[in-house]
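Encoded as structure tokens, the following chain is the form predicted alone, with no partner shown.
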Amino acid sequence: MDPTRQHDPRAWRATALLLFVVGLCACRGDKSPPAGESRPPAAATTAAAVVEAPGDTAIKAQPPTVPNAAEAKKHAGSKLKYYSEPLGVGAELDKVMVKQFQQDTGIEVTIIPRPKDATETYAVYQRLFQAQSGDVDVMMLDVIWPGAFAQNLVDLNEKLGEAAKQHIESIVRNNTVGGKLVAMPWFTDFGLLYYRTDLLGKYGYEKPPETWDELEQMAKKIQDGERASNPNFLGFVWQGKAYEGLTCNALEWIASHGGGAIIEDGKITVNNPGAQKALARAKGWVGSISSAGVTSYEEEDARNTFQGGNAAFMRNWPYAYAAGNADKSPIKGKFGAGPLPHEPGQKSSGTVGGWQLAVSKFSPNKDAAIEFVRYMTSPEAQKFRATAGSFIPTIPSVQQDPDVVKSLPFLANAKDIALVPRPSNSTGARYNEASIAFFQGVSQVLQGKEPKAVLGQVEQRLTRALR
């Protein structure tokens, strides 16, 4: 792996100030995209039940026609595997825009959901690779991803290298190896504070929080009064599982606390008073203004939950304000996004993430491959994503589109969100490695260990990693 190829921060700050364009920002893990697991709480399988059928705002919006449909047709007959999105308006973007691509190609296409879990999907692939295994085409990629697979991908620069020429360069150099264009941009994201504007109203407060002080404030109060009429409701909600999902929220809360990336420079800083305190404050958070099966809980869980109209406030990815907005949401219309709160002093953080596209090496049908990693990612298509989707496009002229800009109204109040990227410069191919060690240790913690002893078993965990 070339870890000059993965995150650098100048390039994610650059990256930034162009999402900011006509009112826009950002910069994916991830909507990660993802210890032993426990059942959910009763709240978020109930929200589940309620919201998970009508997340459909894409499927009532026409996705866009094949652009190079002619040149794709050479490849009619083929068959393709491609390892997708496994819930919410993501999985259901991709039915709808498979289809069409068989439509208007005649190449085949068949959907397999990866594990929700972004360090599951990891191993998967992993175990595909080493068995050099042809059962996958095309795959989804977290933006840490492109070095450590690198070897095992397509260059697609003799087919895609002008089209990549559109896409914000900082993405195209992470996920350029060696010379080799392995992934294309798919779409880019950060974490976001999500809060329910007429709760805010009904219990006094003009503004959604700044601080953590004022979200835990504003949080115990909503949660109190709404219990009255709904015992499961829940003040907050976010990713506690001990997944990748867990290492983008934990670094948001440490670097709002003035404690850094965990790894800043090569050396290894997660063990300070910052870090400590920001996660013994979400330790306190844990069976208080969330449920004790917050530590079970992903992306699709905080969400169901909140939309479901569980939850006063949320952290997550911006893939859920159109799922928030459709129809039959419980909370159309009620809800905003924005930065999450920050210490003092301090500002808002946002983990980096993102998602790319790529084909593997030993698909049997590269070309066909090729043309439909073309069309997911093209112009038209991450219109239509951000449009029926709120994934934010990794194409500026897109951005500034203004069917897009209205789409994404939460960017313009994202301004001040400062990007963290994931250490994976630092760690190169032990990437995974350590961030399972970061994890896991956060998870101990919010199962109710000491931060402070917990953080130094972290760091020589880190500092193996390193070697």
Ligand code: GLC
The other form holds:
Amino acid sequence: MDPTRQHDPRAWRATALLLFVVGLCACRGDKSPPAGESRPPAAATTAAAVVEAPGDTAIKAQPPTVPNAAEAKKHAGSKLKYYSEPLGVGAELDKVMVKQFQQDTGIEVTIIPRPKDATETYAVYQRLFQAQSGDVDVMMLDVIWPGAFAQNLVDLNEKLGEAAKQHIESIVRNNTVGGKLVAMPWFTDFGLLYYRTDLLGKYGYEKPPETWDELEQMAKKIQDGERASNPNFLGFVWQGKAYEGLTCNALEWIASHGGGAIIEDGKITVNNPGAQKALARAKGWVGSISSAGVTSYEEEDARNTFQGGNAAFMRNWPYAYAAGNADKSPIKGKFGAGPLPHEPGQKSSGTVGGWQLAVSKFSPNKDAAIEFVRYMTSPEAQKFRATAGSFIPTIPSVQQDPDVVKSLPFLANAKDIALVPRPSNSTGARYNEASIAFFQGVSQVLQGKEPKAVLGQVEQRLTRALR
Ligand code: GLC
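Would you mind giving the form predicted together with this ligand, to go alongside the form predicted alone above?
The next block holds the full complex; its first chain is the one shown before.
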């Protein structure tokens, strides 16, 4: 159950507790190459407005000024390349914060949107590091990658060790490899069920579904009713493309069916009756309460559909909350977010996600890069990102800030979620390979294969990969 290398599962339970005690990461058209293709990384750009889903607007709120400006100004004139949020609200926030940083420090930052898909981003980073490229200074790092990329990243301990003490300890430990702090925590994530409160009322439901059976029945009834006026309406949207996002979704289905967490305490447990049942269920959604096209959906595809008013339920990360409530969003004030469904007797599960900021060992501008990371991960920046974009802060005191608590109301009813880490702890640098074996298997099931046979093959692939 431990998400992180070398660490104690209790740490994640503590994170969960912390999150909940306080009151409690896109779309088609991306130019990035698929994983494994050897095209050069995405071209540098100064990011034009990247507004995607219906009602998305540019961020109007003012970002905080740079608290470390005096130190950062010593590096004025340096030019940084930053592999940033690719799309949507996150990209908008990056844009305004980069502008503020440039203004306050004289350090120039070129935004390079990373591929929207985490698996593709991993492949791009691998190529950059293999080439010992100086073409990236600062990069977004998924919570599952510190172990895989540690040797290519700067130890931030000396300059940011003190600042890191403010962050959730288990995430700092996740980002510490062989004593080196290879990345600063930026935001944390877990899977949520989004539901249309207006449609629940219209079809006679008092509350969102608690079990998967309830979700299926409600999604079907609402879909049937809404299709009379909107033929494109869908019951349930989620991330079904064969990539890291599918690993996250499938882990939630399996854990909430009592099927465990793929690999637990170093043991491959992926092939079991709970997991088979969970995948058989998800297979049944394709072409019924979800479109056949859901098998090519990423986060932003699901958000586009839901935010456009074309779905009753959605599985997504917290960022979709602020976006859905933007002024011009068609679903503003008409939806809620809370725990995902579970089987009777099991718990709601939420896969642990989140991103860090790291500095490449091959950066020619390490000191300026570190000052940029210091700003972007500062309490002021985390509060700004939480209130403007519903990104969950990794600093407990910021989570408790009343404005933040107000901006993330879904945390209050999320206390019953069992946070499920992906097995990057036990697999280390092999995590990506293991995840690919898993999501490719899940994808085959969604395309029609029988779960039991496929999970047997996944088990064999994992055994070979982790030998
Ligand atoms: C989100 C999560 C990240 C995960 C990704 C999968 O960005 O924060 O941890 O790997 O989604 O699509």
